[in-house]
Structure formats: structure tokens, C-alpha cells
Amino acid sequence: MQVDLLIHSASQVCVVPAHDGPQRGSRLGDLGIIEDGAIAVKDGKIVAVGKTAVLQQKFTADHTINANGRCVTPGFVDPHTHIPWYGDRANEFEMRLGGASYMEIMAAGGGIMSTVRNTRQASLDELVADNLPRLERMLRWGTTSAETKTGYGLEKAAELKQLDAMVELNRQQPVELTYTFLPAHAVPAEWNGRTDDYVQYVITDLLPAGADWMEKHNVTLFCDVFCEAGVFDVAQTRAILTRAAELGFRLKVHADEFEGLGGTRLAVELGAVSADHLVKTPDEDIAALGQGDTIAVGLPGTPFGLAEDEYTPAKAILAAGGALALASDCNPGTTWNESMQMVIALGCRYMGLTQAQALAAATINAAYAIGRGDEVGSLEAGKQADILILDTADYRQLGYRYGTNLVQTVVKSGSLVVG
């Protein structure tokens, strides 16, 4: 048979296969390897993958990669980054070297509000322009798929410019964007001391408004809230995605990244697709986890870019039989990392996970964190050609190193972009 690509003679093939869903609890971390491992590769899309010689006599192809002894993993995914914004927060960085803290900083008109100001002044091509060298940067460590949100706007046409910008920066770059609409990121400066007021306003003019441009653009968008303290209460959520999900959106929730108020069980309740940040995660709502399909996304780099002690609880969660998934949280306030090399050994070292829980969380639980788990995120036939090729005979590499860049080779969709 003849394919469009082989890669062979890798040292292991980690398929990361889906459990009928994403792995879940003990199960985290099956990894699938293939030894002396090959992939066959057909208009983009995985054909077979297998022992190196088995597939060299069943397939003929137009173009082959010699991995030459080393490991083959999918494409990362990262299912939680706030691309696109414009400008930086150093100073703010700055002031919490200095102790102020990350409330302190946004109640004094810092935080998000700092980054609105900037990414309401920027054009549709100044916003396109500065986040591309972010994407680049990602492909570069193997990030293939990404989810990208609003919620630097915080009014209709500042909201609709970032996806605008999403649609424009996937168009221009190999990483393929998943799109979020997060109007309710904060409560802008203009509405300050009238949140009940903010809400109405999501609700009858941004999410309508968001729903005109899924319908022009034929694409479904998540609607994501910042369910937290001096943010969005329960109730205030619970509101907003409930119109959400009438009008066509899926449903995603930050949750308890300062304060456990019960976010995460609205969304296990609501259905969302995941739930992310989970540091302040009482029992019962990651007991919610296990009952329910809402992903758990663990944003590491957060508590460690706000020098904070607690992360996400993986093992409780995983005991309770979740699924968890990892992302990078990419922004500019909190946590400005592109790498999810580095996700992964923060996870590893701080989640306290395994080199292949952490993979797979990257990767197959990431896909499905962002609705797209039987497209991309692992090596299995039918899926879509993201491949990496690693630097490193031993996936253990990963988590293990960090602040070098272990990928060698990317193959996005089938045709190679990085290597």
C-alpha cells in the first residue's frame, strides 16, 4: 500500500491510546509503546502504526523519517491559554517580588484589567501580529493543538476582535486553534461595584453577540467563566452558562484557583467539558470528578509563576477516579510559559505525577479537555498526523529535563513543520 509518509526505527512509538474517552483515575499514564516502532501516515491522517519491520513491508511511501533510535511521541495539547492578548505585565511581576499580591495587584486596577486596556487599543493586526511569535514558540515544543479564549475585551467589539485574531492566527500558523469565548474573565473597570449589572450584560448582549459570530463563522465556541472570589460567585456562573448552553455554546469553568466555592460541581453538574486551575478543590466537588465527565485541567505553571504552595490535587483526583489533563495557562500576568516541556515536569514535580501520567495528561486527556479527543492526541489509527519526534531514546526524558527543548522533529497534520 502506498502512503504519503513513514517514520520508523523509533526506539518507542507512545501511542497514548483513548479509553473509549480519556484515561481516567489509575489508569492515567498507559502509554502503549511500541518498540523499534513505526507510523504510516495517508492524507494527513494515521493509517498503522506498528513494529518497524511490519510496516516497512506492508507500506510503500513517498516520503520516510529515520526516528534513528529515538522516541515518538503525539503532538502536545494544550487545552487552557489565554492567546490572544497585546502587551506585557512585567511591571506587575515587579510589584510581586515586591509582596503584593495577585488580588492586591488586580484590585488596584492591575491583573486583567491591565491587559484590557491594552489589547482594547490594539488592532485586529497589531493583536495578530504580537501573538504569533507566541504560537511559533509553542510549535517549536511540540504543541500541535491549543485552546485559544477571549476575555481581555470585555465588551462586544474588543470580544469579537480576539476571535477575530483566533481565526486570522490559525490561519497563518501550524498550531490548530481551538476557540473560547470568556467574557465573563473579569468585571471591567467601567461596571467596578456593579457585577449583578456586568452579568446581565453577558447575558443579553456578549453571549448573543458571541452567538452570531459561531453561526457566521459555522464553528462552535466553548463559554468559559472565572467562577472566584471578587470575580464570579456560583450563582453569577451558573447564570451565564446556563445561557450559554441555550444558545449553542459548550462549557468550560475556571474553578477554585484561590477559593473553593463550589465551582467545579457546577460544572460536573452543568456537563462542561472541563473544569481547570482546582487548587482550592474541596472533597466533594472532586468526588463530583469521578462521578461525572467533566475534565479536570491542571494549570501547574500558575502556582508556580505566583511562588504559591498548593497545585492541583492529580491524586486525590485520580483516587476519585477523574480524568486529569494539563495545560500551560500561557498569559501574561500569571504564568507566560509556551512550553509544555515544562507543564510536564512542573507536573511531575509539584502534582506529584509520573512521567507517562503527565504525558498523557498533554496529550490524549488534554485533546478531550478541549472536545477533540478522537482527533488528535494520540498515535492511533484514524487520528490526525501530529507527531513528535524527541531528542531522547526514553519518553522519561520528559518531566525528568526541563528548560531544554527535547523535541526534535514536528509533523503536524502530516506534512513536517519543525525538524
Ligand code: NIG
Contents of the next structure:
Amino acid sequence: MQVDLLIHSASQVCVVPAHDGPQRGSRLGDLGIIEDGAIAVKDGKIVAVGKTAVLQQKFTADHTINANGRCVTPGFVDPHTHIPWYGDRANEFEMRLGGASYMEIMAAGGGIMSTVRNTRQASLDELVADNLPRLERMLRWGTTSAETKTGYGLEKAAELKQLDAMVELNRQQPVELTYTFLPAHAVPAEWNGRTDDYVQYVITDLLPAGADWMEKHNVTLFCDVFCEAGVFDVAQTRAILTRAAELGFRLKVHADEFEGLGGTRLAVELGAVSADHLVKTPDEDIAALGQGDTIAVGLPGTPFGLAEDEYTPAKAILAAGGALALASDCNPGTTWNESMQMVIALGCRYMGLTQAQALAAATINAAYAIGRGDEVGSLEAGKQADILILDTADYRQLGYRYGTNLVQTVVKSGSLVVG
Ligand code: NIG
Ligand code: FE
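Okay, that's the form predicted on its own, but what's the structure of the form predicted in complex with the ligand?
Expanding to the full complex; the earlier chain stays at the top.
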């Protein structure tokens, strides 16, 4: 059979198979390694994966890549970023180094609101131009699919501008984007002290505007809420997400970042695709993750970026039978990190994951966390050909090493995009 591309002679092809869904609990970390492996690609999809000798017999290819004893993995999926935003908050980082806390800065009108002011002022073109290089860097570090969010508009025109920017960014570069609507990311300054009124405005104005946008663009959006003490409580989160589900959004929740309010339990109850952050997650909520289909997304870059000591309790989540994914949370406030390799390194050190568990959490489980587990995240026949060739023979160098980019070659949907 003639194929478009044959990648061969890999020391290891890490297939990272789906388990008829994400890799759950103690089964996380199944890499399905094929030594001296090869992958055949046609029309942007994987048609076969197996031993080099076998695939070289079966297929002739228009293009071949000799991996030459290097390790091959699925492209990383980053299922939680706050791209696109405008501007930076280096000044607030300096304030935090001086002792101010993230929530104190936010309560004083900085934090998310500061990025909201910048993002509201930016034109669509400026927003696209500011974010394009971020995605280009993510790609070079091996991210081939990512989630992006609104949440720096917090009023109709600016939230829709962020959505429009995502479409433009998706069109202009190879990292494939999944879109999330997050109008309840903070209570904007003009609604200060009137959180319930803002929640009503989200429900009656912003969610329907997002739903119209979805219909016009023929895509399903996720809807997310920052469920946190001093931001939106569980009842407000429930009200917003319930209405969002009625309007056809799929659901996500920012939960337990600073306090465990019950946002994770709520996510499971509402059938959310993911619950993200999960640092102060109560035992009851961890147990709920083991019973439901909601993916727990750990964002170890965030406590690291905030120089905090507590991380997502991965071992407890896995012991409960939960499905765990990793993401960057890339944003200008808590963790401006574009590298999933760095996230893997942090997940290994501070969440107690093995390199194999972290790799599966950053690929197949991350794909499920954005509802794309059937398309991306593993090197199985039928999946999109999103493939990394690492500059090392052993996947265990991922997580072990950091700060050096181990990605040598990136193939996106069958096309060579890096290397
Ligand atoms: O996930 N927690 C809320 N949102 C972001 C931070 C966003 C910002 O500070 O701009 C987070 O950490
Ligand atoms: Fe976040």
C-alpha cells in the first residue's frame, strides 16, 4: 500500500493507547511501547503503527523520516490555557515577590482585571498578533492541540472578540485549538460588590451571545467558571453551568485552586468534561472523581508559578480511580509557561507522577479533557497523525530533564511543521 509518510527506526514508539476512554486510576501510564517502531501516515491520519521491519514490508511512502534510534510520542495536548490575552503582569510578579498574594492583588483591582483592561482595549488584530508567537513557541515545544479561553473580556463585545481571535489564531498556525467561553472568570470592576447581578448578566446576556456565536461558527464551545472563594461560589457556578448546558455548551470548572468549595463535586454531578486545578480538593470530591467521567486536570505550573507548596493530589485521585490529565494553564497572572515538557517535569516532582504517567496525562488523557480523545492524543490507527520525534532514545528523559527542548521534529496532521 502507498502512504504519504513513513516514520521508521524509532527506538521507542510510545503509542499511549486509549483504554476505551482515558487511562484511569492505576492504569495510567500505559505507553504501549513498540521498540524499533514505525508509523505509516496517509491523508493526515495514522494508518498503521508497528515494527519497522513489518511496516517497511507493507508500505511504500512518498516521504520517509528515519527517526534513527530516537523516541517517538504523540504530540502533546494542552487542555487548559488562558490564551488569548493582551499585555503582561511582570509588575504584579514583582509585587508578589515583595509579599503580596495573588488574591490580594486581585481584590485590589489588579490580577485578572488588569489583563481584562488590556484585552478590552486591544483590537482583534492586536490580540491575534500578540498571541501568535505564543502558539508558535508551544508548537516548537511539542504541543499540537490546545484549549484556549475567553475570560479577559467579561462583557459582550470583548468576550466575542476573544472568540474571534481564537478562530483567527487557529487558522494562522498549526496548533489546533479548542474553544472555551469563560465570562465568569472574575467579577469585573464595573460590577464590583454586585456578584449576583453579574451572574444574572452572564446568564441572560453573555451565555446567549456565546450560544449565537457557536451557532454561527458551527462549533461546540465549552463553558467554564472560576469557582473560588471571593469569586463565584458553588450556587452561582451551578446556575451559570446549568444554563450553559441548556444552551448546548459542554462544561468545565476551575475548582479548588485556593479553597475547596465543592466545585469538583459539582463538575462531576453536572457531567462536566473536566474539573481543573484541584489543589485543595476535599476527600469527598476526590471520591466523586473516581465514580464519574469528569477528568481531573492538574496544572502544576500554577502553584509553581505562585511559589506555593501544595499541588494536585494526583496519587489520591488515581487511588480513587479517577482520570488525570496535565495542562499548562498558560496565563499572564499565575504561570506564563508555554511548555508541556516543563509541566511534565513539575508533575513528576510535585504530583508524584512517573514519567510514563505524566506522558499519558499530557497526551491521551489531555485529549479526553477537551473532548477529543477519539481524534488525537495517541498513536493508534485512525487517529490524526500528530507526532513528535524527541532528541533522545528514551521517553524517560521527559520529566527528568527540563529547560532543554527535547522535541526535534513535530508532525501535525501528517505534515512536517517543525524540524
Ligand atoms: O487559572 N484562576 C483563574 N484563572 C487563572 C489565572 C488568570 C490570571 O491571573 O490572569 C488560573 O490560574
Ligand atoms: Fe486556569
